[in-house]
Each structure stands twice: as structure tokens, then as C-alpha cells.
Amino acid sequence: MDDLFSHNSHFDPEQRIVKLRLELERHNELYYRQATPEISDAEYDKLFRELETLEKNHPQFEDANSPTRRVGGSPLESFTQVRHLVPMLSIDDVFELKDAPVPEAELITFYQRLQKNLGRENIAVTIEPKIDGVAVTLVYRNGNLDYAATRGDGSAGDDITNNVRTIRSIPTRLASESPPPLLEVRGEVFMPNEAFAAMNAERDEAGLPSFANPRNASAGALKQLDPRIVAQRPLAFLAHGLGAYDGPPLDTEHQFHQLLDRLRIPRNKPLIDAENLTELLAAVAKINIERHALGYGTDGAVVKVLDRNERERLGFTSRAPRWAAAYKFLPEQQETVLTAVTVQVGRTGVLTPVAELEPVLVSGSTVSRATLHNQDEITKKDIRIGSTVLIEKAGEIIPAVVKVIRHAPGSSAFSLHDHVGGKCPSCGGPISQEEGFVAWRCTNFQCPAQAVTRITHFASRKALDIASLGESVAEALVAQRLCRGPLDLFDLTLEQLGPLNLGSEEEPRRFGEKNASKLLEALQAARGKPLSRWIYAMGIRQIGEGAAKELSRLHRDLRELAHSPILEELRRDKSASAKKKNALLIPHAITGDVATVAAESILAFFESAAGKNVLSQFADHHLDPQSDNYRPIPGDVDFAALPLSGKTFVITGTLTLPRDEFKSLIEAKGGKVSGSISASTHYLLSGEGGGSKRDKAIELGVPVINEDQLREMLG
């Protein structure tokens, strides 16, 4: 019905783009803040996408609280201050205090305050998880999103708008036909516990330094200048507290949770009542225990007076208020030994150093490992095989090492390096450790517990585009035992490929003989695919598509390319003219030494016994991919009179070339190509369109240029 709305001769997009902004409001409330999802990813992507072009072909009707604004817009230059309407104050701590005879003795004291300032035994109070996040306010105005902020001084904060319109499960628009004029919601913006473990692996994967605990991550991502970066950061909001309020009076804790419930704001759970002292230390008790379970870092209970006459004549102080109380929770840190430390391989080749430790219970459970991330972390904290250290669960799930103790008598400081011998201790390969990242890999295209993506990747579009090989079909043959590296893709047959199960034993999936042919007749198609494609395919660090077509270039087939001489003087020449010559030889790699660690990286995977093997793979499987773009350099070339040599080069727009075929053409004459605008940009290639490249190109100042002019300077 909806498909055939968007064509009818009647058609009105004001109409269309409202229904289908309520609809998408509708599946965001049921999927993020209900878990109750109605229709799948792909049915929610279909309505996404015509909004999106509505709204892109009828800017007459902007809504800066449209769904599409979740994915992220333009980057700011800065944060604008935003004055609260009620001062935005922080709550006093009061701490559990350890081996003290009695451990709550200073909420004790906080609620014995309450009884004496308003005159009677027993106060009503309510208690609450103390969410460890971030202190967000929203605004909002006849039912949207009016702004944002930070809790800054109390006074003032930083508008995040952009960035807290990205996060999913805080409503853009209340679910009401009458919302209140103006509410102020106050919460807690944070990282659930287990998406940060995931963002924090795949970091660890990436070779990218790991966040400390989700509280500094989300910190770290509403302080970004670009939404886009938010967006891709797996954050979460609960309500709280109450600011400015324009509607029907809230005169008890319980109505203004009940007003959150009705509008659809999610809030903090659970709110457990207390009529008395002894209430409360049972409440507060309970929250320790069951805190864990919450899915989300606490640190505390917080307390609050329940009625809010009560709170009015209680008060504030010049920072906080006198009715309310968060409660510290001792951290839930432990002493144990360090015994030793093993390295794992990931599946993208990273080796990550785990602690193995004596077991030492930790927030609910035993902990007898943690992750190490990598040397940088191991170095910093100096830790020592032997070690005391201290142990807890960052985010309240991943044990991590705090920091030492004391060391072992005799306890030497660790190398990763070292420790595995410069080896893989997977495969026994090279393993290297780039510029600018922390992490050491594994090189080893034949890697086997890299085997999915590896795999995934020789047979992807850009590589062997290998068909009906993705990644399920990958973890399977990997699973299965048919394939430990991608060579051995090489080895399968129909008997084999036919009855596999992509799914489970519980619900089995069979492959199938038709999707099994296609894949066999896409394998014996790939024997007959270019070097640079296998180059790519074998997924070497360092070397990308670009680097892959200049490497084809340079050598005629796979074995010369394994014992090249150009790359052995490029290993060895570090001059600053050899630089310069390198850069043009193989001009996809970034910048200055960057040639040279390419052909260090390719040279040293065949000499070592993994690249030894893989040609002797290749060999076995009569494997011998030729090149299709062999040209090699003259001796005596001078590289500095090509005519593009040192020109950067970024394309956009529509071409009558695929751009892949003008970046050949410009890295031929020497020039690079980069995929974004920069103050060192030479020319911006620009066909017709050119968006918002075209436009930072001219706010830059860097020269735009057609294909005509191109093919001038080309000669």
C-alpha cells in the first residue's frame, strides 16, 4: 500500500514524509526502548531510505528531529554554551567505608540529617541505581526535542544536540497528543556493558588503543565535533531527574516516573521505596547485589526524598541538594597473581597478551584471566609475569588489570615481541607492528585463526570475487574443518560443498549442489584472474589495490614478485632521492617511508617459512597468475619529470571514465590519489555534481579541475 502511495497521482510529500517519520519513530520506540521488533532490518532500511530521498527533494520540510537525523550531520567547528533553565547541580557522595565497623555509617548519617530537618523518625525516600554515564539534560517543547547539553559548571553546559539526536533510544518526539509545554529531562548518557566489550574487540582487532571503562567512552564521543562519529558509537540514555517543567504537578518521585513512563522516555530502574532506616539499608543492600544483572556500569544507589513538598523546604546547598544522597559502592576491585601471560591471534591477526591469574572472585564471579590489549598497555603499566596486580571488570564485564601492586623479586619487564619469539603463535609467521598503531599481526595470509577473514576477503569483489563465498560460507568451512587458509578453497569439491551446513546442528542449513557449482565454476574462473588481484587477495599488510596494480606492474608473475630485486633495493636504500623514487614506484602507499615498509613487508612474509609454504601452495595447486599490466621502469627513468610527480590528486562527481581508470592514469605520471579534500590537495578532479568535496575544495581554495584540463596535464 505504502509503495503504491508514493506513486499515486495525488501523491502529497508533506504527507508522506510526516507518515513515514511517525512510523519510523514508531519501529525505533519498538526496537530500541521495547525489544519488541515488528518488521526486519531490511523492511525499516526500505522506509529509511525513501524518507531520506523526500526529504532530500523537499527541503521545504526539514525537521531537525527527523529520524534520518539519527545517522549523523555535518561536523561542527565548536560547541555552543547553552544557559540551563534550572541550575543543573550534581548530587553529594556519601561512601561505603572499608573494614569500618559500620560500613553505611555516612548514609547513615545523611538520612539522620533528613529525620532532624523535617521533624519526625521516618522519611519516606526513594533508592535508584547510580548509573555510571554521563550528565545529559534534553529539552523539551510541545512534545520535540528542542536542545541538549552537558551539565557543565551548573549553569551553563555545551549544546550536543547533533550528537544526542543519534542516540536511538532517546525520543526525538514524545509519545503524546499532549505533551506538557516544556519538560526538562535529566539522565545519564552511557555505554551498555556489552556493546563496549564488543566496540572495545573490535579496537583491539583494529590494532586501535581500547577506552579505560564505558564512562570515558561515552565521554570521549559526545565531545566529538561530528555526529557521524556518535552514531557509530553504541550509546544509550535513562531518565532521572526533573529541570524545568511546564504541566500538570508532579508532587511525588513515583508521578514524574509514571509522566516518563506515559511520554515513553526511558528511565531508571529499578525505584524501590523506603519508609524508614531500616528500608533503606536493605534497599541499598539489594541494589549492590542486583546491580550487576542491570546490563550497564553503577556505582552507587542514589537516594532521594520521595514527596516533593519534603524536597521544597529542605532545600539546597550552593552545589546540591539537601534531599537527596548518592551512596558509593566500594569498587569492586581485587589483589591477585599474575602467573603468566599467553598471546591470542584474532581473527584479523592481531595478537592480543592475556593475563593468566590466580582465580580471585570479582563482581559475582571468578576471574582467572584478563585482557592485556597490547604492549603499549603492558609497558605503561610496567607488568611483570609474577606480579601482584589489582583486577577488575571494566564496564562491569571485561576482568582488566588496574595496575601492579609490587613485582616479583627477580620479575624482568615483558615483550610481546620477544615472548612469542617474532613469531606467530598460531602459524609460526611474521608478525610486524605498524606505524601508528599499537598492535603487533600476524602477516601470514595462510593464518588459521585469521582462516574467515582471510578467506572472506581473497574472495571478495575487489580480490577474486569469488562467487556465493561470504562470510557465513567462510565461518562454515573454517567450522568444518574443510579449509584452515584460503588456498585450501582450492582443494573442495562437490561431495564436500553440497552438504554443508551453514546453519546449526539444532536447525541445519545445507549450501546446496546449485550455490556449490557456482562457487567451484568462480574458483576455477580465479586461476585465470591478473596478479594484482591475487597480490590484493592475499590481503598483505600495507599493500591496498592501488599498491597491488603498481606491484603487478613491476613484475610478471607471483615468484618474481617473491624474490623481486626492485623491492630488495628499495628494503635497502634509504636515501632520501630513494625515497622519493619509492613513492612513485609504488605511489598507494601513503608517504615517505611507507614504499619502503611495503616491500619489507612483502619481502619478509617470503622469506619466511609461512610465505615459503604459500609458493609451494601455489605450486601444488598449479597456481600461476600472470600480470596483465607488466610494465617495467628504464634504469635510467627520471622519476622527478613525470609530469604529475607530487601532485595529489582527490576525485569526484560523475566521469565518463570509471574513476578507478582515472587514478591509474594520474598514478602513472607520477601524481597520487587520496580519497579526501586537505589543505595539501594539488586538484580536485570534479565531474558533474561534486558535492561537498567540490564545496571544501573552494573553501580550501584548491584548485577544481575537468577532464579536458586533466588530459593537458597528462601530456
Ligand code: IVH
Given for the second form:
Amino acid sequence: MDDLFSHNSHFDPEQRIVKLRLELERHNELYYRQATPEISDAEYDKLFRELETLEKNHPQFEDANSPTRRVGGSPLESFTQVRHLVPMLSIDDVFELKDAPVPEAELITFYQRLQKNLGRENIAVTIEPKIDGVAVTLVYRNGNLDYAATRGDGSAGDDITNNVRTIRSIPTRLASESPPPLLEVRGEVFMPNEAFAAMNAERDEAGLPSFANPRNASAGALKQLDPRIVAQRPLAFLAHGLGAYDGPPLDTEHQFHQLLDRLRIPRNKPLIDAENLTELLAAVAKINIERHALGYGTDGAVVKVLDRNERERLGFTSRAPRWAAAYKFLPEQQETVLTAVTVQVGRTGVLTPVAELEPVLVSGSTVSRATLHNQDEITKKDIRIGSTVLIEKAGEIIPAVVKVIRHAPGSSAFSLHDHVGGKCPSCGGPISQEEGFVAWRCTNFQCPAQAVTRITHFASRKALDIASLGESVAEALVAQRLCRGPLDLFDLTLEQLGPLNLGSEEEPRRFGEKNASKLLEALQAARGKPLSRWIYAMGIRQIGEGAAKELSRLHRDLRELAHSPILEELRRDKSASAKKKNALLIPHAITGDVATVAAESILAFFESAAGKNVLSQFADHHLDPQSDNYRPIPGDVDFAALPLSGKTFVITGTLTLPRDEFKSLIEAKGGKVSGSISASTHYLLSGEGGGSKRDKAIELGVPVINEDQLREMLG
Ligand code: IVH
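Now that we've seen the form predicted alone, could you pull up the form predicted together with 2-(butylsulfanyl)adenosine (IVH)?
In what comes next, the whole complex appears, and the chain from above leads the way.
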């Protein structure tokens, strides 16, 4: 791998750019297609960033097919249409028949028609899996990806070049010294099953609607106008056909495949040859078994006449070639009974309902559970306990409930909330459903199912800033049962932490005494951190840093927050005007409906058994964080009657307290503090110094006051 990481003395940016592009594409190919990377991710990133910088500094060498474009360029307003060079036809379906004496009857009829039309007994065909994806065409001119398009109506489709560039297994430049002048490759964009399952699990966890199957997810991704979104979806591509072509003659399907291999365009496999009908039937049977191990969704076998001259003789109907057929396998769906619903609590507290099923055989394996995603899905399909349901494997791997066949007598609609008794099944903590989100979530700060996420957040910089406690340490603490929640951290000892294994059983990696004592020191320091950081560290939904500050302004400690009359009032008086809510929580970090929701969630938590338990654990651990910005506001203030109401202050010079303190004092009495002085400023609070603002105040006739005078005004 020559001198890629070292520069020579005569630096030529263009040469370097070209070289980096070639190398990065080669590494893409090694990583995404061969799964045999030669360099580390970090080394790849380094080269990638170097190319990015060079391209930015030398825009004259811009190239749409540069590997840097694979992370997604700017969003489009809409897709432009491209006319296909050769129509993108579909294939006629022939179906595997259910409960028929000869399930392959339609396939046999297709073959007999070939025999008749070509006047021969044995016609060589190829058989390959039919990928359940989205048809896409790629046009390469002189070895460069010119554009990519969807099928559309068959004669014109959407130009989705920017989206397709994000699919790393598709070469944007062909690996050949002498590529054909024009090569149009047709194939399927799809999502591998595992990647699809992982993405859906992530979406469930984030409270986002999940995709029904990998095909929908792929189609949805390609329709995105913003390629950066597409870049995050795990799409893949396999070629299966030839469109327009100008190059050395290709007489058979095999020659076409050899060309694809030479150009490193990924192609559909396996490809089986059959010389006669018997071999054809054996081949489709084989594909029907092997397809389940492919790792992506397939729903049939495509049969194509091998010889390109014979294809020409057979020709086309108005919608499809006469030389090909898609043999559609019986859908892998089965009826079974949904016996129970269990609920899993994810790492971020999302409750995911799971159907427990009478075990049945589907697509080659036994299925006894299927995710129901969330309450919305259950409601949409009216899934109930005891129902007979139709299940399938979405893309052959993830079992899904398609629909209800019939309900059990006397059954009623399923409510996830009632099913778990309004409590987290993992810890008994309260659950809530945020507006606009489908997911129910456990809000308990000490929920063991969420321990890793909660501990990581607890230790994050803006929370209690425990630098030596990252995600991997949190993972190890939870996995090795040393912590079930953030507060357990305060029980840890040097003896437990030193030998903590951060690696695996095969490859252990010790946390070590030095790191352990650093962590213990940081935890000790956390005890003294202000209430606002602790509130933020508790990871209450809706309560960010700003809101946490406001809450600590209104409460001295956690006990006060837990029984807050101010929050009580907000919760009670849902219809209170925004003005009143603003008056209660000054200055405006928590306002309007957010205030009500936040008040509700905080109080509901502390009123719950889990919340009371958290409070007593605080006491047990002698944790009692104090507010460092406490400025209470009386419950129901008449805002207009406050002494500084309507008055604007500017602060300058050196004072005896930090400026923020004075700001809080003024705001607590209804005043406002502004950064710059103008004719509408009422007072300039000035300490030592304060030169230019003081001059300006005098010039504008704004009264200049000192600290004592302000104290008098505050009463
Ligand atoms: S060959 C003239 N081979 O299925 C069309 N198509 O239902 C030749 N498909 O439009 C297409 N896997 O998008 C072919 N192995 C495969 C395929 C395949 C999936 C799609 C393709 C086609 C559609 C027809």
C-alpha cells in the first residue's frame, strides 16, 4: 500500500485528490463487498478527511462521483425525471399453487410456451432468486456513474443519483482500464434483514413508527429528497439485468455476469443453469430452500432464457419479455394463536410489546414470538390476547403479525398501559406517553433496564461531569451487577472497581486502581455539585439544562422539588394562561404547555413508589444537593405588582456578587436585565469601573445606581 500516508515533496493537489479517491473507493469495495478491510476505520477516516479538505480548497477538481459524496449532498426540492434508454419492463408472474396436485403447473406452462415458440424440447434457462426490493437502473458512461433512476412508469423514472451514491457497495467509478462506453445495469436496492431489524429496533426505541418490512423501508429511503437521510439507511444493491449497452458483444447471461464481476458490480446469486424442464424444477426447489439463508428478502425465482439470440426471437409483450418469468413462491404466512403479550423495556425506557405465539413453522424456522412495536400498531390491527393471527417473516427473518384472522370470544381491545398496570414491568416505575410519540416510556431514574443509558447520562459533562465514567464502564458495571442505577455508583469501592473487566471473557481488560480511584474522587466531587446539575442528571424527559436551572431557582433541594407547590399549581391549573405560567417560572425557560407536562412528569415520578424509593436512596447515600441559584417566587404572583415590574436594568462594572446573581435578584422582583443601554433603559447598575456604559447612561439621562440603592429598591 505504497506511500498513501506520506506526502512527497512536490505536492500536486490534483494528483493527490485522484489518488485518494481511487484508494478510498478501493477500501469501500474491500470493506462493503469483500468484508476484508486492509486499513482501520481510523485510517480510513483520516484519508477521507484529507480528501474532503483538499476538495474544499481546490473546488476546480470537483467530481460528483468522489467518495466524499457518499455521505449525502444537499437535499433536493424534487426529483427530476429521466427517460429510460431502454424501457424498464416488468416480468410476468407465474405462481406456485396452493394445495394443487402439481404446485408448479404455471411454471411448467411457461416452459411449454418457450418450447412451442422456439420449436425445441430443451431450452437452456438460468434461475436466480427474485429479490424483494426496489428496481433501480444505473447508467455508466466510460466507467463513471452517470445517473441512477427508479423504474417509474417503465418509460421514465425519478433521477435518484444522489441517493444511490450513498450506497457504498455500488461503484461510482468502474474498476477497469477499458470499461464499455455505455453500460446500463439493472438491479434491486434492498435492505439486508439484520440491518433492517436493527434499524426498526432503534426506531421503536426512539418512539418512531417502524417499517412494515425491508421493502417498504428501502422504497421509503430512496424517496427521500435529502441524501444525508439515505446515507444513514443500511441499503444494499445487487444487479440482475442489462439495459442499454455499447461494448464488446455479450451473447449469454454468463458473459454479462463475467462483465459485472470484472467491473466489481455486485450481482445477484446464486445463479443456477437448467438444460431442461426437470432441471428447472429442481433449481426452483433448491432456490426456495437456499433463499432463506441469503440474509435478505426474496419472494420467488426468476427464470430467464440463457441465450440472447433466443431472447430476441421470443421478444416482448407490451409489458414484459416473453423470455422470462417470475415464479412466485407461496407466501410464508401461517395462522397461529397469540397467547400472551409480554413487554420488554429497552435501554432508553421504551416499552415494547411482544406477541407470544403458539409455535409454528414459517420460512424454515419455528416462530414463537413477534414484536408488536407499539400501541399504535396494536390499535391499527386490533390485536388482542387470544386472537388467531396471520404471521409472516418480514423479509424472512423478523416475525411479524400481519393481521387478525378472528378474535377469541369475549376478548377486548388491548391497552398496553392497562396491561402493565400503568407501571414499568422492569422496575414498577411510572410510565408516560409523550405527546406526538407512539412509545410508552418508563420514567424511573433508577430503572435497571435503563441502567447503562441512565448512568452514562448521569456522568455526562453537562450533568455531573464524571469523566472517567463513559459508556463502556457503565456497560461493565451493569453487566457485572455492580450497579442497577446511577445511585448505586455511590456504593462502589476501590476493591470492586480496580478489577472491573472492561473487555470480554476471552480478552479481559482491567479498569485498574488508578482509574478506579479517579472515578471515586469524581463521585465524591459530584456530591457537592449544585441541584440544577443533579436535576439534569436525573434525565427527566422535557427537563434539559435550562429547565433544570429554572427548577433549582425555585427549589432549595430535591425534597422541595418532590413536593413542590409551584409545580402542583402548574399541574392543577392546566388551563392557566401562558402569562401566569411564565410568571410562575421566571425567566421563561419552562413555559406554557411544556411547563404543565414537565410539572406533571416530575410530580408523578416523585409520588410513585419508585420516586419515593429514589428519595430514600438519596438519603441513604447522604446525598443532598443544594440549589446554588435559589430565588423563590410566591405561588400565585401578581406579576404587575412586583416592585421592579416593567423596569429594565443594565449591569456594568465590578460588583460584590457575580452579575448573574444580580440578574436573578432583579428578575425575581419582576424586572428585566438587558445587555446594552438605550433610551428605554430605566437604570444602570454600576460597580467599580464600568466606563463606556456609564458614559452612555449619563449621555442618555439614564439614572446610574449602585448596589446599595438596588438593595433598597428590591426591598
Ligand atoms: S430480471 C425484463 N431478476 O422484479 C425484466 N428481476 O417483478 C428483467 N427483480 O422489474 C428483470 N429480482 O425489479 C430480474 N433476479 C431478478 C430479480 C428481478 C427482483 C424485480 C425487478 C423486476 C421485477 C419484476
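Note that this is a predicted model, so its numbers are computed, not measured. Between two forms, the rigid core is the largest collection of C-alphas that superpose within 1.5 Å. Positions refer to the first chain, counted from 1.
Student: Look at residue 53 and decide if its Cα position differs by 2 Å or more between the two forms after superposing on the rigid core.
Tutor: Superposed on the core, residue 53 moves its C-alpha less than 2 Å between the two forms.
Student: Please determine whether the C-alpha atom of residue 550 is displaced by 2 Å or more between the two forms following superposition on the rigid core.
Tutor: Yes, the C-alpha position differs by at least 2 Å between the two forms.
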